[in-house]
Each structure stands twice: as C-alpha cells, then as structure tokens.
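Presented as structure tokens, the chain that follows is alone, the form predicted alone.
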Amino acid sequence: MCAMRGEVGPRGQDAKSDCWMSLEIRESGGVEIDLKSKVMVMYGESIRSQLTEGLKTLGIENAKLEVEDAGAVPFVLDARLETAARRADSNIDSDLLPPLKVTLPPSARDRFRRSRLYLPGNQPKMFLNAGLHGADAYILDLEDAVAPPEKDAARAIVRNALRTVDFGKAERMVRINQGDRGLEDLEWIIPHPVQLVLIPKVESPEEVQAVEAGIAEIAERCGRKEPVWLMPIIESTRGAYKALEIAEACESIVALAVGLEDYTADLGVPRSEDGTESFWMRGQIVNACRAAGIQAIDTVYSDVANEEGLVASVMEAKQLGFDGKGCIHPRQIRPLHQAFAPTPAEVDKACKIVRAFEDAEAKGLGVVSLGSKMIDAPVVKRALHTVEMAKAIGKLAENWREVEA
C-alpha cells in the first residue's frame, strides 16, 4: 500500500489562531510528528499530547505528521487533524471531541433578530471573541464564505465550535450550502448546537421542506428534542416571486433573509448604494413575512467603513418593515442596534396601545380603541414587540406599569 497524504490549513500571515497540517499514513514506523509552534515554550508539550491522541483516536498508528501551529485552540487542532486524516484515507469517520452537553440561551420564534454578523467557516480566528461583539446572533458560514476545495474543513471547525465557543447570549446559527451539499451539511451541525439554519438561494417551498424534513431525520436518529428554526434566503427574481410560498413552506420557519448580490446579478444591473433596483423585490419580502406572520431581515449593508450609510439603510430597512439587517463586521453592530432602537416617540405610542389593549380586555370588550381610532390586532401585536425591545434595551422600566399610573 502506498502512503496517503492528506493537508489542511492556511501558513503564514493568515494563519492567526490557526494551524497548518500534513499527515502522512504509513505502513510501518509508528507515529512521527513534526511540531513547529509559536506557542512552543508554553504549550508545545500538550499540543503534542493532544496531538497523539488525536492520531490514536482515528486508528492511526504509523503516521508522519507536519503542524505549523500559530496559536490554534484545542478545538481547531482538533478540526485540523480530522479533516487532514479524512483527506489522507476517505475511510477514516471518527469525531476527535468527545460528546458535550451545552446550555444554550433561549430561542424563541419571536426573539430579536436585529443583526447577525457572518463568520467564515473555515476562519476560526473570527469566532473565538465573537461572542464579546454583542450581535443578537452569529452566523456561522458553510456557503460563499467558504471556497469549495475547503467545504470538508469548515465543517469540522463549524461543527466543533458550535461545540466549544461561548458566544454568549447570541443566537447560533449556521448558513448552510444549495442542494445536496447543504443536506450533507445538516449532518454535521444538527447533532450539536445549533438553533436556527439560513438557506441560501432558496426558489421554491420544496427546498425549504427538504432541509426541515433532512433536520427531522437527523433530530430522530440522535435523539435531538431542541427545536431548529429556519430562515431561508430570498436571491433571485423567482425566490421574490415565490416569497409567500416560501414564507409559509412549514412551521419551523421563523423569518425570510434578502440577499441582494444574486439578486441584482439576476436583475442584470448592478447594486446601488440608494437600492432603487431592490425596492420591489425589498417590499415583496416584508409583505410575504407580515401574511405569514414571520420576521423580515434585510441585507448586508457591505461599505465597512461607512457608518453613517449603515445608518440610513437601517432606517430606510425600518421603514420599510424589517426587523433586522445582516452585518459583515463587528463595528457595524452598534450603530445597526441603535437605528433600530425605538424612539421615544414610538415607545410612548406603543405603550399607550398595550394600556389601551390591556384595559380593554379586563372590561371584556371586543373592540379596542386609542382616542377616537380603533386598533386592531396587528397593531398591538407590534405595539407589543416594540414594548419588549424597549424593556430589553433600557428605554423602558420592566414596571412602565405602574410608573405610568
């Protein structure tokens, strides 16, 4: 039998908190493992235990093993030498972390969705503080973040940091990939914590069904009872066209996501910094979430450097309907939080509704009224999301209550 190799990892300057590897599966000769870290002094010996004990875990026991390590953690040496052993021998399908039992924080079908700052998959750099940005959740990318030749990699690092990092109070949520690989994917991620699956592309409520019914196989087979929410994405003059469809496609379904890249590339013009060009599709999507009864999230606002331009495409998005915005970089979240935050304008009104509301079911009365204006449910249904984001945020005391009487 010849050798078989197998490599993963960046080298070099883009190797921050991440590793190199080469593993060579031999015949005879036992284990050889070549370890060049900048960590060296202080952690070279556990890495090297870890090492051979990840090697003994995959029934590997004649291997030449090359590590370039520029301070990867556990979890990461971990991903890296599964997916270098799967590439050396296909046969190979063991997971290097032992089973975890993780606490998450709670995942409502109603909770906020006012950002989600993307991770690349394959980029744990990017995850190990995420947690500290306070996004209300974080996608972790198996899609466009990830070139296809490193699809099997950021598998193993998504999966194991589902795993392992503490993103604090956030949301965890995973974007898989289109079709077959995305189906695979969900093999990888559902076992473990994650709460909510983006669908990219999506043009039909048959794809949607078919990651909810690809999560339920999977809940069943390892005993999963947390449920998974999904949020398919809208990129395409089809997908807009089909967006109540999608919208109401299944339970699990929580909101609709615009992705306006694929979008303006199928409109055939290309993206404007006023969005003039997405304002149809933009409304088709908030009117198909309010039918069904489901959050609206707009797309990313991709000019990093421009806060005052994030500020206006939220309150533009705002205006519009949504409830909340994609982000691409931590300093995006702050000023995205705040444009989206009620004014005191609006937690006034709102308040006066839910009173209003209040008052009128304690007299048994069916019809609500403000003044001489009738308020009908979806009124107070959002006069009531603004009441909980005001309390959430520190505009308004949990007792407005009684501070109001």
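Superpose the two forms; the largest set of C-alphas matching within 1.5 Å is the rigid core. Numbering follows the first chain given and starts at 1. Values in this document were obtained by computation on a predicted structure and should not be read as measured data. Compared with the form predicted together with the partner chain:
Residue displacement note: Pro378 has its CA displaced by at least 2 Å between these two forms (rigid core superposed).
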Second form
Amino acid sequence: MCAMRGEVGPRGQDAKSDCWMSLEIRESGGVEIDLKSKVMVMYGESIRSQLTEGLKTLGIENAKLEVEDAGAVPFVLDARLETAARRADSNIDSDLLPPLKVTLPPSARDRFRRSRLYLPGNQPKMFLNAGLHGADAYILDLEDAVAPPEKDAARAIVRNALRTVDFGKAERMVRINQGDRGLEDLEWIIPHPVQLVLIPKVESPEEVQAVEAGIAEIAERCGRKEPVWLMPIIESTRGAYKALEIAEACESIVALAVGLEDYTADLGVPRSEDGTESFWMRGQIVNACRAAGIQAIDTVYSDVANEEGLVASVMEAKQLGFDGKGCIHPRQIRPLHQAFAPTPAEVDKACKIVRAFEDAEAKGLGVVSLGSKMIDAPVVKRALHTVEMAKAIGKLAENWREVEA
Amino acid sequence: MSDLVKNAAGRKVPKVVNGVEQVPFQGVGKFKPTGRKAAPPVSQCGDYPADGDKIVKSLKEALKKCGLKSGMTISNHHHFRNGDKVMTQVFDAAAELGVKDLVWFPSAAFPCQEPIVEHLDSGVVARVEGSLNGPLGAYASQGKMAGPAVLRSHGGRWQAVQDGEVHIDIAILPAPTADSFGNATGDRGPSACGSLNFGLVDSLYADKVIVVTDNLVPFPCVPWQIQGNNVDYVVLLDEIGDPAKIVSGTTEITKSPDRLLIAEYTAKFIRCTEGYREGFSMQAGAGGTALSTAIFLAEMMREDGIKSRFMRGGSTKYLVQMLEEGLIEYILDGQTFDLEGVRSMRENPGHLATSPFTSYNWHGKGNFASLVDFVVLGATEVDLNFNANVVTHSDGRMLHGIGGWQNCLFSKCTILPIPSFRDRIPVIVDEVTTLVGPGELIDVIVTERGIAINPLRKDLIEQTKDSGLPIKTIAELQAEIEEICGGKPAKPEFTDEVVGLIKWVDGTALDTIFRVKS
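Cool, the form predicted alone is there; where's the form predicted together with the partner chain?
Up next: the whole complex, starting with the chain shown before.
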C-alpha cells in the first residue's frame, strides 16, 4: 500500500498567524516531525510536543509531518493537524479538540443585533482580536468566504475558535453552508459555544425546519441545553416572496437577514449604490419580520473605505425598519452603532412616554396619555426599546428616572 | 573574550569593546563626564581656494585628497534613508584605492546599503559602528563583523563624537543642494530630504568633510544647514539618491483595525492627563500607529479648542496639516518623512530643522527631549518592570537601530503603543532580551487589550482612573496574552561571544548583545 498524504494551510510570505502542514501516514518507522517556524526559539519545543500529542490522539503512530509555521496559536495548530490527518486518511474520525476556554455570554431572542462582523472561516488570524472591536455579534463564516476545497479545513478552525476565542459579550454566530453540506456543518459547531446559526439562501420554510431538526438531534445527543437561535438569509426573488412563511417556519428564528449580491443577480440587474432595485424586497423582509415578531437585519455595506456611504446606508436601513446590518471590517462597527443609535430627541421623547406609561400603571389607569395625546401600546413598546438601547450604548444613565425627574 | 562586569542595571557588559574601554551604566543621570570636548585640527584659509570653489571631480579623488588610509573612520548622515546612492560608491572607491579595515560610522544604515556587506567580507570595511537594520543587522548578529557593533541613540552619537569617544577621519555629507564652497541644504533639489542635521556633528568634528551633491547652485546656497566653512571638498555626481525612497510621496496612517484601536486608546489616554492642556507639546514618529494617534488627537484638540505650542517631528503631511490649520504653532523637526514635510520646511517659518544637539545630546546644557509633554514610541519587548527593548527580536537577532528612542524617554510622559503580540510572539515578557530603555523612564504601555501604567507614575494612575479606558496591571496584560499565545515564550540561548553593545545616552555601557546559539 502506498503512503497516504494530506496537506493543509497557507505557506510562504503571506502566511501570518497560521501554518502549513503536510502529513504522510506510513506503515512503520514511528513519527518524524520536520518543523520550520518563525517562532522557533520561543515556541519550537511547545509546538513539537503539541503535535506529538496530537498525532497520538488521532491514533497515528507512523508518519512524517512537515510543518511551516508562521506564528499559529495552539488552537490553529490543532485544527490544521486534524485536517491534514483527515485528508491523508478519510477513515480517521477522531476530533482534536483544544481545551474549552469559552463560556457562553448571555443571549436572548430579542437582544441587540445592530452589527455583526463577518470573519472568513479559514482565516484564523482575523479571529484573535476581533472581539476587541465591540460588534454585537461575530459570524464565523463557513459559506461564501471559504473556497469549496477548504470547507473541511474551515470547519476545524471554526470549531476550535468557538471553543477558544473570547468575543467578549458579543453573540457567537456561524454561517453554515447551503443544503446537505450545511447540515453536516452543524456536527462541527452545535456541541460547542455557538449561539446563532445563519442559514444562507433560504427559499422555503422546510429548509429552516431541516436545520432546526438537525440542531435538535445533535443537541439531544451532546446534552446541549442552551438555545441555538436561527437567522435565515433571504437572497433570492423566491425567498423574498416566501418571507413571511420562512419567518414563521419555527420557534428558534430570531431574525431574517437580507443578502443582496445573489438577489440582484437573480433579478438580473447590477447592484446600485442607492439600492433602488432591492427597495421592494427589503421592505417585504421588514414587513414579514414585524408580522412574525422577529428582527430584520439588512445586508452588508461593502465599500470599507467609504464611511459616509456606510452611515447613509445605515440611516436608510433604520428608516426602512431594519434593526441591524452586517459588517465586513471592524472599522464599520462604530459608525454603524452611532447611526443606529437613537438621536437625543428620540431618547428624550421615549423617556417621557415610558414615564407617562409607568405613572398611568401606578395610578391604575387603563389609558396612557402624554400631554393631550393618547399613547397606544405599540408606541410604549417602541419607547421601551429605545430607552433600553440608549442605556446600553451609554446615551442614557441607568438611573435616568432619578436624574431627569 | 573580553571580561564582563555587571552594571547598575544588573546587565553584564564588556570592559573593553573594539579596543575602547567602557564605563558600565551607573544609573539614569549618575555618570558625570569630565574634561573638554573634542575638536578637529585647526585649518587656515590659505590652504583653500580663494574663489571658494572646492569642487573635485570624483569621490575617489576627494577621498585621496582627504588622505584616506587603512583603519580610518568614515561617517555619513542617513537623511537619504533607503534611497541613498552615495555610500556604496564611497566604499567602492575606497576599495579601488586599496585601503583596508575602515570603520563605517553612519547615523543609521539601511537595506539599500547591503552591497557594503561585500566590502565587509573582503576586509575593506572592518566593522560598522552605528544602528544596523535589515541585512547588516543579520550580518552582525552572526558575529561576522570584525568586532562588535556599537549601538547608540541619535543623541548618543553626538555625545560620542563631541566627547572624543569616536573620532571621524572623513565625513561624507550627501546634500540635495549645495554650492561649490560647501554650503548645503536638504530642503530643496531633486533629492530633497528636508533637514541635513544628522550630519551636523560630522561637519563640526570630522578631520575632513566632503559634501556630495547632484544639484549645484551658485554661491550662496541658502539656507546653509551645513556651513561651507567646515567643508573641505565638494563632489558633483549625476544622481545621489532615489527620491521615491528618500521621502515617501504618501506617508499613510494605519489601516489595521487593531492598531487604530491602540492609537485611539493612546489619544484618549493623553486627553485624560493633566499634561494635555493649552500649549502642550508632543513627539510622535512616522509609524502608522503614531500617525494615527496624532490624527485622533487632532480631532480631540479641535473639539476641546486646545492648541499645541510645538510638536517634534519626524514630520509628515499630517503634522503639516495640523501646523497649517493652526493646531500647532511650531514643528521642531528632526527628520522629514514625506514630500509635504519637505515643502513645509521650505515654506513655513514655524517648521524648523533641529539637530541631535538641540534635541537629544545628553552631554549638553539641557536638550529639547525633556521639555516634551508626551512622546509616543514603539518597542519590540517590554518587561514586567517596564524595561523596554527596541534593538533585538525575542529570538535574540538584532533588528533595529535605537534612533532617537532612548533620548525621547526623557519626555514628561513616555507612552509605548504596541500590539500585545505579533504572530504569536508576546510583547510583554518577564525580562527583556536586550535592555535599551530603563523602566523608570517608561510610563505607559498601550495595547489593543488594555493599558498598563508604570506604578511609579501614581499621578497618571490617579488622573486616568475614571477614564473608562481599559487600564490593567502589566502582569494582567501579560497573563492575558500568554493565554492566547499558549504559555510563556522560551528564551534564546546565547554563546559568550559579544556581537553588540548598547550604549546609554551618556556613553556608558547599558547592555550586551551576545551571539545566538545556532
């Protein structure tokens, strides 16, 4: 039988905080590790012992392992070794799990989801400090940001990152692939600290239900108690027409998101800066979401250097009724949060409404009024939401009632 | 192998380097110099052309007329940075003249000067005394030079020449514009680089001085940053530098989100301190993070209606914009990094060229560095006692020169904005590989994961305690970084062969670079 070989990871000048590995599984001769590393002096011994342990865990006793390391941290080394081994021998089915360092931050169905930063699933160097930039959520992307031949490598990286990387208070999201590949992705993420799954290119409620069933089955098997929220992404004309059905497909759905690259291709028009071509579709999604009582999340703004354009697009999204937007660069997070933030006048008005509502409740009145105006329940609800957001982003003191009254 | 002795910082330093006896570091401000300054020989006008025309036809002839001999020390300024086209020609000419064992004493060396490695190999140049970047640093780290590298700060270079510790036989001063008398300026001409003042000490103390230009103007060349009265010969070449590599057309702020975050924390930290007030002063270099810090700060200054009396360059277009907007009254410029900086130095009366004498020399009657309210600097490593390293990498290789770094530490608030780790290599370590800056002078470390203030600076701790900034102890930061990087990094193993000496600003021996075991 000839030797079996698996190769993975970036190499050469551009590789950073990552590594290349080539593993040749042999019949005999023990383990031989040929390690080149940019951090040889500082971590050479540590890398060698980690890889030796890793091969043992994978049940590989005879092999030649070549490594070109450009400063990969331990969870990346584990992921690359596991992928190299699985590529060398498809019968290998042991996980090389790094120690669990992450506890799930609080999550709720209706938490803020103003910003969510996409991180390409096979580029771990972008994960390490992402959490410092204050997005409401981080998406480890297994779908469009990962080339088809690297899907397996990205799964191992994403799984290990979920177990290791601290994203602070942000919600931990993964975008899975479409169809069966997406259902397979679930095996790699559901047993680990993930809180929300984005499902791409959804066109029917059944697709969402299949994912929900997949998650339930895995959660049952691994004893997972915490919920996994779902965010289907609508990216086609058919999906847009079925938006309400999709939004009501199952209990775990907390939001629908909009994806415009595929949608405009489906329409057969180029995507424009002002978004005329997607105006109906985005309005349709917001309406479906409101009808279903979930959040509506707008697409990304893709010109990273254009902050003015970003702010304008957020203002437009906010006016259309969206609760959040995607980001593709950490620099977009703050302007996006600022644009989604309620204005001082909005905060002021919301405080007055909430106070009037609380007064009316205290007095046992059935009707809330502010000045000469009657206030409906939905208005109160929106005001409460505004007050909560203003508090969360530091635009309103926690004890605003005492300060203002 | 020379004997080693432990200095006041607890580091082992050689008693003798390249035949010169060393005074071990005695503590900041402790060493008291004695004696008088060095001086070049007395000249007389009768030996120079009465019509002022000092032009000779080639570098080789100029060197011959200067009496070039084996073993001499040849110096130059580094204002042409990586665009220098003169120094390799100088050593080529020296090789043709058949001399050996020269000592090259630049104010800094750059990768474009890599061809000089051939002259090191062939013995024309015995060793380089000065900051070593890139290929020359690697060469010296491997112990291939005849004698250890001696690394000094910009101020330390002035001090060493002034105190007679280094004697320059022949100074080569490439000049973007000059007249035949030897008056020279850097602020104009095809190879304009701004200031020439890193070469000022060379012009004052060298036995012989050669100005090399590609832009000869009729007498007088004004302004005369270098005075012709100190110059022996002028050489006219077709081309002395590559303008695109001398000054950048566009110095750019960082696009890295992590570095922007570090820059923002730095600016916010400055804003919270008492030093940030009307008329404050600052020095920030041309690195992406330092530039971004200046830009964040400029925004805050506009909001707060605060102006700066002076900023120290390295000047860039960003500093020039602040000057021309009126946010800064003066730029006191040590070197000019981009075309806008050069233009501004020519046009703005508030943009002045300084020298290592005015800014940095420790053996003088004061210097500008200690007048500066805030300085923003880099580092390769910082340890738990706030000692910092800019010269070696954590694996022990020499990577960078000291530049003005040591001199700037005397600012009222020294801030090091640095990423907490680079490609898995933690920046905060138990003990620095090479001690270049004593911790008592380093006040604040700003990383993307938090800010650590030197416990000696109780005032800064107090002023920033309610700032909302992520202030942590340096040990907390270290623990956080080691958790990500997978434990403490191992230390390089060294042989007992000395390959480099780190001088303190007063000329004493601060630390030793040993050769790494291969």
